[in-house]
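First, one chain by itself: the form predicted on its own, in structure tokens.
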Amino acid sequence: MAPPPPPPAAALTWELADGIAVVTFDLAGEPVNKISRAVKQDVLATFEALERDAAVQAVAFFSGKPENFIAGADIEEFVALTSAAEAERLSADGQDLLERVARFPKPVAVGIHGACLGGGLEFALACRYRVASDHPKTQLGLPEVQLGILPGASGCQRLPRLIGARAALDIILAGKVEPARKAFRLGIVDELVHPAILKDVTLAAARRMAGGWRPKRKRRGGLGGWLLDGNPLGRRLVFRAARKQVLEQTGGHYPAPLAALDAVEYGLKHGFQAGLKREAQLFGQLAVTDVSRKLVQIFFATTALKKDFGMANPAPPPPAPVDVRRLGVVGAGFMGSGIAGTAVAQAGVDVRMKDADLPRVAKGLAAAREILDDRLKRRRITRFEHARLVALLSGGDGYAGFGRAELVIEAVFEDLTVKQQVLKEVEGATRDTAVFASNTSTIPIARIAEAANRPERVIGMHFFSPVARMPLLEVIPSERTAPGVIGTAVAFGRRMGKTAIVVKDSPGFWINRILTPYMNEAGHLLSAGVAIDDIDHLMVGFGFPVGPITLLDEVGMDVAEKVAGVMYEAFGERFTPSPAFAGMVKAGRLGRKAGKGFYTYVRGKKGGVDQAVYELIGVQPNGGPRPAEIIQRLVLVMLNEAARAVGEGVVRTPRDGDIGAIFGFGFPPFRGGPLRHADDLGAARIAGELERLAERYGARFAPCEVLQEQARANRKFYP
């Protein structure tokens, strides 16, 4: 018996084959499945057909789209929930749904292919039997927590009885996304196969199922595993444990993860239905405060970020943006070789390094494959897929192979003649249509590109330190780069797996320029008498993950000292350094690289702050401002350049902006970035305490003109 048609536009359609009814969820004019009420009612609607179809013995379930499984529930449908008993409601509704799924009187077995997220990986747990392709795009988790919220649709109580407590609250309060091979592991799947058979495989097993079998299950972890996990003693040790670990973590900033460990703690003493009403009450309680919404419009930003090229229209004049498969890396240090790295590792493209003499290219090669072999130690790749890669990176004190390259890199010292006569030379190495990015952090792009035979064709490729793991990518046009040129560096940090925002060719681009300031504050307040440790802490307390002291000491203070006199050339007064950094270089205290700076580095671990270093700041610690004067020292300054800066079209938008500011140095997600936080102040209230810091401590404080004009006009950064 066939089954009936599908109603307009449906979701999901069905057809039995030998008894299984194969169900295909595929929403129509999406990129991706999703979850929304209209989908939920589909789902209702096709399990109770398929229920009443005597003809149906089992049910596989798959996709329809080619990468992607579900992504996780419609995040527009949530930011338009006003009060917590609504966003309650629907979570509720939510764990009926998957209750109906995981009650169904016939088997059920998913076949999972792409990403499985959120309320995806909530559906494939209500299933009977989970089968998942090894491709590198299947990818499953639970990242409600990055949005502020929590698994709401009966996560928090399947996971933990699934795979312990122990490696459900890893997954959990963390948001991360496991590889299909990890999640195996795990045993969130049960089967582990090649894309090609997946399907076939999930058919085999709901057949199986319809015949009588029922899929059996080891408990993960061994004795160990038991006692933590198998006894109510062994977890109130792991939840004790969890909540100390993730105060440690958030600072008590974020609820969701609190709220999650408590979701988790309550099912398994009180029961699944009494953890499934907790789940929801707490869900609602989440969805409607400032922090989810904070980070929803975080989440709104990037995902808009990921289809903007940088360029004016869709179609740019020739030349056209190209695809990388080839790259140039100029320059074998600590930025050249993390940019190799990472390259290899999540582009996969052929990589050739150049730098003056072999032993040079030979450290920075290692120094890059290094980042291969850590993803083999952390199975995010397997042996022949690091032996593949490795392969791939190669290196030379000359340019050849340089002619092939469709991009090269340089990433040579801070210094314009150094770089000016690094292009000319590529331009001599390579083809007339490749790419010449620059890695400067403060070198205007334009200065350049004077040294240019095809100006047109030179771009600014801003990596932070360390690539390997720093998400943000500041690409550079000057007035003569190609909109081309620009796309080919945004689509090439992407696949790097970069953020990358478009900025003007301006001193210090974006980061720098709202980043130093706020570094020779924190030189004022040294030389005012505050403790190195108290500035940090403070910063911290505040929502950033390092404070400005740490920070220092991470990206170096040789670093940190050529960008300080790059600013202060080109802004003058204001960007006057601090005196209180003026001996940390010439005594060799270049930070972490070094072994020494502001702390002390034991094997390169940071250690307590060395207490010479207040006699070269010429100060001891005596206290200092109060407090809360030094948080609002560091925080406006800071604002006020960056509203500075937004005025003179250093950002393209304030969501740019803020991303940037975000993923580059940390300002605190839950404020939202420091325009929106700008926003949520008011720029009357934070001109008027930039004028009264100004009285105190000189021009440095004078509101800009932005902030003026807007505290007249009652206007913001965002509508």
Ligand code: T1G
Second form
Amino acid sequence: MAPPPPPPAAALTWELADGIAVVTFDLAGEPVNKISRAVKQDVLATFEALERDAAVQAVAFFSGKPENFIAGADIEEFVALTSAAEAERLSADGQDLLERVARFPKPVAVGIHGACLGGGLEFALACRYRVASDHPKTQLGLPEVQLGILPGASGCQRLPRLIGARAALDIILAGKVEPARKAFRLGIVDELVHPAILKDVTLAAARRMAGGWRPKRKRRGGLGGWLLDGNPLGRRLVFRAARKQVLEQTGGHYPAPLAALDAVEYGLKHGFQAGLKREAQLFGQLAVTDVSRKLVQIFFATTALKKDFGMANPAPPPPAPVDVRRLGVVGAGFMGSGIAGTAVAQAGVDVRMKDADLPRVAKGLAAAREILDDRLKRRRITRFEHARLVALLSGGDGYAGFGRAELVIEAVFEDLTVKQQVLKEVEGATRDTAVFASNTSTIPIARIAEAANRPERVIGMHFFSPVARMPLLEVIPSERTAPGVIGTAVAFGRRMGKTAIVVKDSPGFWINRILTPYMNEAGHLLSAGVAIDDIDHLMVGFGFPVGPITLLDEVGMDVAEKVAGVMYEAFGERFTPSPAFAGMVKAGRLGRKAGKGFYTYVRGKKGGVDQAVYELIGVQPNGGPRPAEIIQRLVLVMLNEAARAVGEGVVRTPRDGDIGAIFGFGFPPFRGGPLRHADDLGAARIAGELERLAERYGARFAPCEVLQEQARANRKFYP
Ligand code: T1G
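Return the structure block for the form predicted together with the named molecule; the form predicted on its own was the one displayed.
So here's everything in the complex, that chain up top.
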């Protein structure tokens, strides 16, 4: 017997204005509107009442949340499902509801302001007319595949019919979320207006439709669009290309995009109703996969991190965190300009750069500006915004302008004496309340702070290169850093668009701590005769975006060697640098930036393996150990170090550790991060395999105390 329907949530209210029912969706007690079973009941009941009421001629639908339209289906509800059949029914129920909305006898217009995602966009697509506010908060998209599922409330059917298969696949298969302006260009919304007139314009559209007007939509994409989308042959080409791209991008690890492709294609071939059925079936299968569970865990972990400022709760002792309006950046090189450009582009703050001489400053300013130019080119900002933001960037060869900065980030040469010198100069040039952050990747913050008059205001902010694109920030307080200063750094990092984790002031912090043994192991494997590209292919097969050797070329061998040296000094034998890497820096093989590394580079484009490298390593490829053992060595050496670092409190929670590894260097998200992966394998199994590896290859594989203890007590990182 089917369970009784839940009582309707008190979410929808409506009032009549001149023949138009103005419906407001405002889910009580929740920061966002989401569609649960109870909300669906309420929508159904409301639309039934609207149909019955003869005074209602048309409907205008809005959200009551100030910054959010509808965030989609309630994710907590579908992760609780345990069978594919149940999930399929949930999807089919959603489709039925939206069919009723689409066939509603009175016209429905929606006014969209704020995030309109997943089931929220599917609802809007079922309405007859869509108006969106031209506001940065108004974003429309179908992010479902990012959660390992597909748009399961008719989105795979309605979107391609509205904007064409090619454009719809572009959104659905990547789980894209687009700003309102782009959604308008694509034809997803019918009108784009200033937020102040959203309500009036939507009401006017409802009224016109009540009077018999039917919105006309012109087919987008012109003749080219018709050739590709509008006939079966063209469509076949579109699907073939999309399938190929999905397989390339997912390496077969993520089933959702392929399933979504199937749902779209099937629907276009066999009709809307058959498509719905297929969509619900596939949704059911995906919703209970382990991949989807892992991706949903990541969603909730990142959401929880957004609210975590790394400080004690309730409010810490003074100083309170401050809102940064002016940022000083010392060092106008690659990192410094990346930090400056990203701070302006994302946080819209006034940035003052400083370097030793004016030509360097000019070069740094130009590089920072390129980040803004790129946004303009990709139409993320308007010309007007671009001009406004460019004007926020300035610089000089002295500290003029630093007096007003609330935060100064230094990105100078990686040397303790130099950094301490800069710290003293900055303290002399700024107010007593200013925070000094070092973008060091290897030097303990406590050591830098030894030179400070105000050590409680010194902190580490470790960005990754290139700053504009890498999503992670490690925030590193020393033991003397004030809690409020941690809050300032984390909050500003978030405004720069970064996912910030607070980590302990210990060598390599979190990311380099767990990455270094992995890189070294790749070197040991090279010495054992494994081919460069074999190592990379195997790790890409495991799910990393690039393999460890390619990563070395990207990071730069000089940087990697420096980090490896610092880690060896700190932790001793198990971090012994790989001899395979020793000759690379001397030979000028620094990687991409030098135009030569393990791979060849022609005009910035990566080519094949540079065979000359094998001579430097001193071993020609001979196959080496079995592929399974290569993967095992690389992965377990990282998991072992990660477990040890967790035991030392390098990260505050396993959640931070996993999110850091996923966002920091692309640990395969479908495995949930190194600590989730360790839990899945089980400590006993990992410890056993590490012992066997230690017998064969040495003490660097000896299982750490944390894993041994977990194995003994049958415990895990996560409850
Ligand atoms: N379900 C459940 N909870 C949600 C939620 C959702 N869809 N969206 C947000 N929350 C919670 C979030 O966990 C947090 O909770 C609070 O709301 C505020 O979020 C049938 C099946 C909308 C852009 O993937 O991208 O539709 O911590 O801090 O920064 O095809 O939340 O307060 O307890 O992130 O202003 C597809 C997910 C669903 C959108 C707002 N939708 N959400 O960002 O606030 S699947 C998504 C977001 C679907 C259909 C399928 C963002 C946001 P708490 P927040 P924000």
